Amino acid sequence: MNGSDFEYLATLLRNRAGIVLGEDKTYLLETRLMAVARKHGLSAPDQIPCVLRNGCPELEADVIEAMTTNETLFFRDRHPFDALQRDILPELITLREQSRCLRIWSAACSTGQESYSIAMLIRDFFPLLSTWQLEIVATDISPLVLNRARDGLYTNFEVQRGLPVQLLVRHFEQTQDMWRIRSELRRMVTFREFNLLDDPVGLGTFDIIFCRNVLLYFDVQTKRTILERMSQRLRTGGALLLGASETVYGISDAWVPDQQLRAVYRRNARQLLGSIERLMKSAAPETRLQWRAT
């Protein structure tokens, strides 16, 4: 693949999915697009840019699908789930005891292991929440992996990665040589197609946001935009959970690290106050008086 074709594909992937590819990723690009080329009747990946330049939405979707990393497993990096069980959920249950409503966002959920891990934890340790209005919203850019997640059907290899055997027995049903998560847990999760490059305002607000092991694929400006938009979607007292190798330092001042919990972030109250003050200054005088009165 020549340099101009690689640059065309790299630009498309950056603009449509936030995926950043350096020139050292040419081999990776060609390898992953081999099957895509064959699917569309092309002899080699280097023919893909020519077809895309003439317009082919199906091919573009398949290119993005092929280049999206969907690595995941149940209870990945156990620490966030321990923090959720011991600290985050008990605190939020106290804060939300009047509204009795909790919403959790699993961003870039892939084939659903993270969102179902959250559902299992809530089912096992917080039976009180069965009487609450509880919603786990799991999103991903890929329709293919979302269909798999909705089915809740996993191979022996997938359920052996991070899932204790007692949870397998309790929450799954065996279907021939596969395992399907029980229907009551599948009903706890709503899967939606969503691109993290888009504004999540349509998803509503959340008490907890999982955005783990996905920001590392984006450039700094894209990370900043995603983090700042997520800060606007988090309700007071809520928490953002990132991957162990991810951070907000040097990227966004919309968040501050939790002082006790690793890889957990809270909304920066000072930054939020500054945003409100800027809005007040730009508002009409009568609106400013109303805000001050409230």
Ligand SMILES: C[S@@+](CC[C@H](N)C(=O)[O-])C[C@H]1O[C@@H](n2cnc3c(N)ncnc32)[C@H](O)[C@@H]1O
The other form holds:
Amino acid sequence: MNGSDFEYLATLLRNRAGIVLGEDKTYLLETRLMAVARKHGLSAPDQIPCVLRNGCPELEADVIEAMTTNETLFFRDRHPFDALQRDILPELITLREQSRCLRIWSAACSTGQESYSIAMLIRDFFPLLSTWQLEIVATDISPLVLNRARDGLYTNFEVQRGLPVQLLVRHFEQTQDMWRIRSELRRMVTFREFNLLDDPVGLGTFDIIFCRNVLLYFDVQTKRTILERMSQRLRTGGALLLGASETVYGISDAWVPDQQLRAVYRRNARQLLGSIERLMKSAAPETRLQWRAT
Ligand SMILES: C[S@@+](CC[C@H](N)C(=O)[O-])C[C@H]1O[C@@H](n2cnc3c(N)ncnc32)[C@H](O)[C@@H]1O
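Switching from the form predicted alone: structure of the form predicted together with this ligand?
Complete assembly follows, chain above in first position.
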């Protein structure tokens, strides 16, 4: 693939999905696009840019799909789920005693292992929440992985990765040589297509946001925008969980690390106050007076 074709595809991936592709990734691009080229009747990946330049939305979607990395597993890294069980959920249950409503967002959920790990944990350790209004919203850019997640059907290899055997027996049923997560757990999760480059305002607000192992594919400006938008979607007392190799340091001051919990972030109260002050300054004088009084 020549330099200008690579550049064209790299720009498309950055603009449409936020994915940054270094020049050393030509080989990766060509390998992953081999099957896409075949599917569209092209003899090689280097024919793809020419077809795309003439406009072909199906091919464009397949290129983006092929270039996303969907690697995931149940209870990935374990410690975020320990933090959820021991600290984050018990705190939020106290805080939300009145409203009895909890919303969790698994952003970039891939084939659903992260969202179903959350659902299993809630089922096993927080039976009280079955009487609450609880929603796990799981989103991804890829319709293909979302369909797999909705099916909740996993191979022997997938259920052997991160899932203790007791949980496999309790929460899955065997169908031929696959394992399907039980319907009561599937019902706890709503899967939706959502591109993290878009404003998540339409998804509502959340108490907990899992945004793990996806920011690492984006450039700093994209990470900053996503983190700032997410901070506006988090309810008071909530938490953001990032992947083990991801951080907010040097990227966004909308978040501060939780002093006790690894890879857990809280909304930066100082930054929040600044935003409220700015809002107040721009508001009409009578509204300002009302705010001060409350
Ligand atoms: C490596 S998986 C992470 C899955 C899971 N969060 C975990 O930690 O195991 C990254 C996921 O991010 C999704 N993704 C990539 N770019 C995206 C974007 N712009 N918006 C939403 N999802 C995106 C991919 O489709 C993929 O399923």
